[in-house]
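Given as structure tokens, the chain that follows is alone and in the form predicted alone.
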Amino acid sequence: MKLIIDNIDIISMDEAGHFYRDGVIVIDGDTIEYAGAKSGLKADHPDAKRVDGHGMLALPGFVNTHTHVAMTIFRGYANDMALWDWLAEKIWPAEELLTGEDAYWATLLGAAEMIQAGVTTFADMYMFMTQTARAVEDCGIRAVLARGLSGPDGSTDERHREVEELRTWRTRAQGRITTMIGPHSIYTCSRDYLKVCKGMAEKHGVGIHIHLSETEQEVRDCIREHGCTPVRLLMELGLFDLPVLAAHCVHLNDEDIEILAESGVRVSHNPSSNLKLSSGFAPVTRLLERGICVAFGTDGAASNNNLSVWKEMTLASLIAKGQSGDPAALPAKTALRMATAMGAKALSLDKVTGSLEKGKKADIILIDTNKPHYFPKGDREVNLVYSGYSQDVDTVIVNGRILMAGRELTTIDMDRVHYEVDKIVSRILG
């Protein structure tokens, strides 16, 4: 079936940066057949289902490049703590009580939140990833999943079995699930085990998703134990020979930035979580100037405390200016590209999603711009970044399927999700 979105302003986010006023988007199954001016449309498609986009703005869905989505269960549980204390005293003990079924319902809760905030793709690293994959299949969102790995310890073999099981999901969910290998960090994985993770990634032909240089303590401890920074350590171990998605990258020296640039490492910038945990603020402007692909992540809801890429986009642009003293730092157009096209590139999905153009999967969000904060209707991208809110997302389409219309979710029963999550929270947290 064809779906046509008519009378719609389109920010394509293609390489040429096309903007189409009062344009049209034609979706054939799961794929964009046409996106552009009405004058370029060659056929009428009288039998297609139509959506009137009057007053709306279409753009590719936002991409959340780093999260632990099932941690929505711990939203608001532990606050105002340093990262290591937060992990060791609160989060890790509570996680021992989680089950796979808990992760399924918590993932649906996080997916609902992301869909309502315009996120169509997310990258996740956590436990019980087959249950996360089941939730992804059921709700229709796109995901890049990695079983979080640490050790080696008594659970290593079981984690590796989960990695193998997760790989079977590549042929399910209409192709919306891809995978990575997810060593948690250099402080939870030994040098030898990081090499094992590299070997698994090479075996499966996938990339690495890892936390990197998040805190000053991580960097200090690495220099003391290994004689180099975390970035140099991963380079020396050969992990950067593979596609690497590095979350955080807050504490980097000049050499680190050069290594990341020369190695083609993609960086997931998580400003809200980094600020809340007092980890700092990544040198985003310098990374971008060096040609590094930087995209946005939210981290988990336990440390953010929400999953809105829109919020990250706005916050990052404003803080980059205040931090640098340069009002031109991280301009709105760059921030919007980081939330969409660069997010797709960071996850090696730039051939699949991230822009509205022929041949890409139909991952589209419609923004309701008939609101006071969008008037006067000047530069659309500037208004989105500096004036807009996640609640302005009206419609979300992933793989050609409508997941939300008129702010109403179509694939998730929120009453059931809330009921199940309340039961889990009562059991785990009391």
The other form holds:
Number of protein chains: 2
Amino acid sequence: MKLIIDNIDIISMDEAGHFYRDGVIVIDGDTIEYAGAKSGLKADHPDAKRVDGHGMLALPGFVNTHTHVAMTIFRGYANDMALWDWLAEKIWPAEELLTGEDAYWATLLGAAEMIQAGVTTFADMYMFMTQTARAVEDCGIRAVLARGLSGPDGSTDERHREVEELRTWRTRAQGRITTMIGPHSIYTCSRDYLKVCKGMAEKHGVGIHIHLSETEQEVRDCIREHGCTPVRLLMELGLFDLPVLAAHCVHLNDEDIEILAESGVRVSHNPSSNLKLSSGFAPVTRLLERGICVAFGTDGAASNNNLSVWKEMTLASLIAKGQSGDPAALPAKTALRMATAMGAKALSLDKVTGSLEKGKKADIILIDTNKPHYFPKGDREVNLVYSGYSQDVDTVIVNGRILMAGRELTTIDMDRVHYEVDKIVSRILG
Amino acid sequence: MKLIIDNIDIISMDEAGHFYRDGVIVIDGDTIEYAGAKSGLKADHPDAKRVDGHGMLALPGFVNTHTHVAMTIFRGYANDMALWDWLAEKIWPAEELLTGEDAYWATLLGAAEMIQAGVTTFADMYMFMTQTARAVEDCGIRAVLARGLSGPDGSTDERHREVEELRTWRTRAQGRITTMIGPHSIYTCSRDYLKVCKGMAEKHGVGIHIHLSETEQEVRDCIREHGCTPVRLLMELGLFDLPVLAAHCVHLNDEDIEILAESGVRVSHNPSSNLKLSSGFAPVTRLLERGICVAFGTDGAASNNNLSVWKEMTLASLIAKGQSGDPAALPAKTALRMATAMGAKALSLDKVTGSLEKGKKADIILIDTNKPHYFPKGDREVNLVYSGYSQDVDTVIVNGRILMAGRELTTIDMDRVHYEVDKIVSRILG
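Let's compare: the form predicted alone is above, so bring in the form predicted in complex with another copy of the chain.
To see the whole picture, the full complex is given below, headed by that same chain.
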């Protein structure tokens, strides 16, 4: 069964940056068969299902490269606290009471918010990852899942069983799930255990998802304990031999940036969370100048408090200008690429998603620009990044399936989710 | 004719910070007759028109304390430039081609965006102010208008005629328009002319709206030319004897902050514009600590690129934390007060608007919180500031009149506005 989006302006985000006015997208099953000008379309497809894209703008779906989606259950629970206090005093005690079933419903809540914000792929690191996988299967979004790991040694058998079980999900959910190995950070994992994690990643043939140089304290403590920065420590332990997705990277020295560039580490930039927890401003402009792949992450909804890549994109672009003193820093075109194509690359999914072109999976969002804040109709990218909102996303397609149309979710029963979330919150947070 | 909003949760923003769950608001003509618990309501009002507020949150409308609304016509026109280049190379040449009729349509476009973002009052400083007044009259929003003034002396007769004409609007548009005198800045007005402006403000019995200490260059040049900072210069010229609304206040020294506090100057904080033009980070936390009235402004849509006070509120709260290194800086409750009650105070309208209580004008917004990003239902203020979006505003009432219901604008014909805006843009920007 084919799905055709007609009369649609297309920002393809392909390498050449093609834009097609009043074009057409043909979807065959889960895959884009054609995206481009109407004149380039060979066949007629009279039997296809059709969506009229008039007045809409098609973009590849946004990629959220760092979150803890089940933490959506803690949204608004604790605020105005520094990272360590927030974790130790509030989040970790509450997490003790969380069950796998809770994580399932919390993931659906977070997925609903992400779909409504045009996020079609997210990378997660948390507990109860097979329950998160089940929610991903049910709601139709794409995900890169990592069981969060920590500890002094490799004797956490139960967690490793979960890692192995998560691996089996790679052949389920229509192939929408891939996995990574998720050592939490250098301050919650020992050197030996980080090496164990590297071994697991090699065995599974996947990359590593880790928090890195998020706070000044992390860097200071690391230098005191290990005699080097967290970035250098991971390099010395050999972790950068693998594809690494490093979340935050706020506090970096010149050598760190050089190491990240040389090692091909991908950085997930989470500006809302870094500001809200007052962790600092990541040196995004310098990372980009050095050719590092930088994409956006929302972090968990407990420290943001949204799961919208669009919001991060706008914020990052403004902050980069204010921080650098250069009003040309992180221009709209770059920000939009970071939110889409570079996001896919950061997750090693650049052959799968992140652009609208033949052969990619059909992860597509349609944006309704018939709103006052898109007028006058000037530079498309500028209007999206500086004037647009997550709520302008009208339609979301993942893997060829429509997950939202006219802002109505098609795969998630929100009344049920709200009911279950209320029950969980009453039980856990009282 | 009375209008009653029933079954409504009310964040009153009155001095005591009252919240009423499942309360009621009674509007008599343009005025709030009652806002509070159902049990406190005396009469039945069987003939009143009723709005069911179930699932909604009522707030006083947002106050945009600094904009140039007709500049909405330049949204997205020039980006990634520093303030002076942006003004001199792009904006001023384009403004030469602008007519009063253009300003009328551009104001309607900006007003449409503001109403959709829950802004019920805005303070403007620009050209063609009587055309802006006409648009304000037509669309039903509340405004504090100032004809932008600049020059070496008082010989700009035509502008002063406009100032006098604008004054006559204070008795029109159901009293929704007040005025200020708007000397543009210390770098576009001479000392003598600033004194002339002070005289006009005294004669009209109104305050002054001025750009102040927006960029480092403004401060540096002022010290070179006048031997003191812009803040000290205005004080020495006697301008602070009057109520002054000072936009930006990014670059302040300790003495400046002391002068602003002692003089009761109100500060309009415009974080998006200050970041986008890389002007810097305003010391908001220090201003608030010193007891200064700080409210939010969007600046013009050409340097933001939105007119949403909500967006500024969220951004300001995040930036304040990141900049100060204190995750408790600018908490949600304070940010929400700055966006409403303190906004009204900044415009000398605190007896008129900014809170939901008996005797105030009925400037009310209803927010639809039945969306994934408001779950779990924790701290109301936290959820609004960190998770909410302008698009969650469902209904907007100004002066007792419904300007938006179910996100549909009731007073502005957007098809006509878009048509006229397209025509203007073709003519001016080519």
